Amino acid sequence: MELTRELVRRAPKVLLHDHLDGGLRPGTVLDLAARAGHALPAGTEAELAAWFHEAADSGSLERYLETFQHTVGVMQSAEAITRVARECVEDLAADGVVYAEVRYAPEQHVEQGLSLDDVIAAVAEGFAQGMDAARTPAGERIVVRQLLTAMRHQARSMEIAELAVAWRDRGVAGFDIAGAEAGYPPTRHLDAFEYLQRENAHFTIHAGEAFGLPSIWQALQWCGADRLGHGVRIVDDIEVADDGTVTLGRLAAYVRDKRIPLELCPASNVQTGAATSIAEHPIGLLTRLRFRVTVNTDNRLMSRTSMTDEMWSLVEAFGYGLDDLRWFTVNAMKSAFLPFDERIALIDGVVKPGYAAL
């Protein structure tokens, strides 16, 4: 059978790293921008989507999170963000997403009267209303829970983590840092994981983006992440010779070992300079070498992306067949922040049969 971008299109796919205030439409940025008074770089819905990639699109992560100013504020009523996480899980599902963890930082949304619990409450009455409109008639629906973040440039980790620990029973899965790497090590943050370990909750750690395996190191071996949200610079530790032969350094055979996850998430690799090109990506050595890879698609605003778009992209650098995509899609649904149970039933009874009937 010969692939195609519709047939990768209705495969079901497993999303892991993907952030709120990242895949925002832009005619909803337009319309809340409008209401809130905020001010925006562009006045159509067509120049705005361009200029969102275009200043994404620097190679410097730096000025890539500069672009969230916007986003994010035009996410500080209840309203706003219940239908931005509303908007969210449709477009997903409508992208053959059939599980996803959403991520975003309470804390920038609390600029105009809101507290973090009225927030995250926020958040997941939108997902509850997506999740509902999303159901097929034969009754499937798409599966979406949070997943609470902390700036790593703030002091906010512990409250969020607690957060995180008490809203685990009302649809949020797990913590998570972001921001900045360069200048504010994960370790900053070491009560806050230390807290979550005892409290036996899940959590990620954005690491090996920007900045070398020394985040790497210290997200696994300081602070106890589950997974690596991006992890793509844990290429650094591997060498591959002239004649093909590869050696793994020790903390990347020490990933590899345990069946860490990386969080890939090859469009916005390639935009903060991550990756030179999608055909370069060192997604295609880690596949090779078996780590235990997902792929995502990080910001779907910033980087005109979905997780079609991003499957695809690697069927035409890699030649990648619907095993291949079958088997990112099992490595997702593996690592997620949910139940071993709830994990089975949709890998048994969504994943497989849903790859099977194409």
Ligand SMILES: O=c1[nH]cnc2c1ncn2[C@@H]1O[C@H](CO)[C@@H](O)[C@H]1O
Contents of the next structure:
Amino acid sequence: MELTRELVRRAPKVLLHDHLDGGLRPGTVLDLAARAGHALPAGTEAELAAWFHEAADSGSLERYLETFQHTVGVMQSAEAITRVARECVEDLAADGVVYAEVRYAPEQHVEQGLSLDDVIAAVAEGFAQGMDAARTPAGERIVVRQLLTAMRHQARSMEIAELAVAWRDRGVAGFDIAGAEAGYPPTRHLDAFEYLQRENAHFTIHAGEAFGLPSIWQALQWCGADRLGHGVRIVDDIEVADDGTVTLGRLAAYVRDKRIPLELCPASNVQTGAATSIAEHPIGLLTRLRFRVTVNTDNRLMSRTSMTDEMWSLVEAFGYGLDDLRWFTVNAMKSAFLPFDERIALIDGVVKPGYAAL
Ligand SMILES: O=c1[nH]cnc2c1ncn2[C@@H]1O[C@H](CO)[C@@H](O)[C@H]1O
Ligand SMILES: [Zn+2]
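Alongside the form predicted on its own that was just displayed, please also present the structure of the form predicted together with this ligand.
Once more the chain from above appears, this time first in line as the rest of the complex follows.
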């Protein structure tokens, strides 16, 4: 059967790395900004969508991140946050996503008086509404969990880690740190990671995106990360000789041997300069070498992408077929911060039958 974009959209997909404040609908940004009196750089949906994409398409992570002032800026009330969270679930469900972990930094949403708990509760409410709305009579559904992010240049990681533990039975599956990588090594937040480990909690760390191997090494061997956010620079520890012989350095071998999940985000990497193009993206090599590769969107608004777009761009660049897409999807489901029995239930009850039915 010929693989089409529509078939990829219908295929069950699993998303582990998606930022809530990087996935707003352009129309929602306009609407919320008008209500909050927030000044935007463009006045129509099409112009605003283009602005986010172009401004983020800078070749630098720092400049990419500057665009978030206009999404975070309009997400300062419980009502706005709940709406964004609900629409996020609706958009992912329409895109064929069956399980997603969506992250954001609660500390960025307290400018107008919300407490950190208020912010998390507002997201939980929006996700619950979205999951309810996506339930069809045919039994189709989407499961969405929160990841709480702490900003790596700030000093609130311990507080956020404590909230991730406090909320773990109420829709929060884990913890993350994000923000500019250079100059802010993950070891700055060692107390938070050690606390999470003592609490048997799960966390991922943005590492090896804008900065190389030392950041990946710290995230794994000092901080104990369960997964790597991006982790794409692990290719710097892999040598491919002219005759095709591959040699893994010790860190790359460790990552592959231990099946450390890589949350790869191809479109985002091309925008921040972490990769030169989709066709040259290290995902091709890492997949060939059978690392625990997962495919993700990172920021659907800034990268003008979706899970279908990401998968489809890989089909076009690397000639992947449904078997490969299923492999990425099962990899992601295995790597989710959901209890083991729930992961198995989704793999056997949703992902595999979904692919078989295509
Ligand atoms: O690719 C990325 N690398 C590092 N940080 C990021 C990336 N995308 C988004 N954020 C940061 O994470 C915060 C919480 O969601 C966003 O506000 C943004 O500053
Ligand atoms: Zn990210």
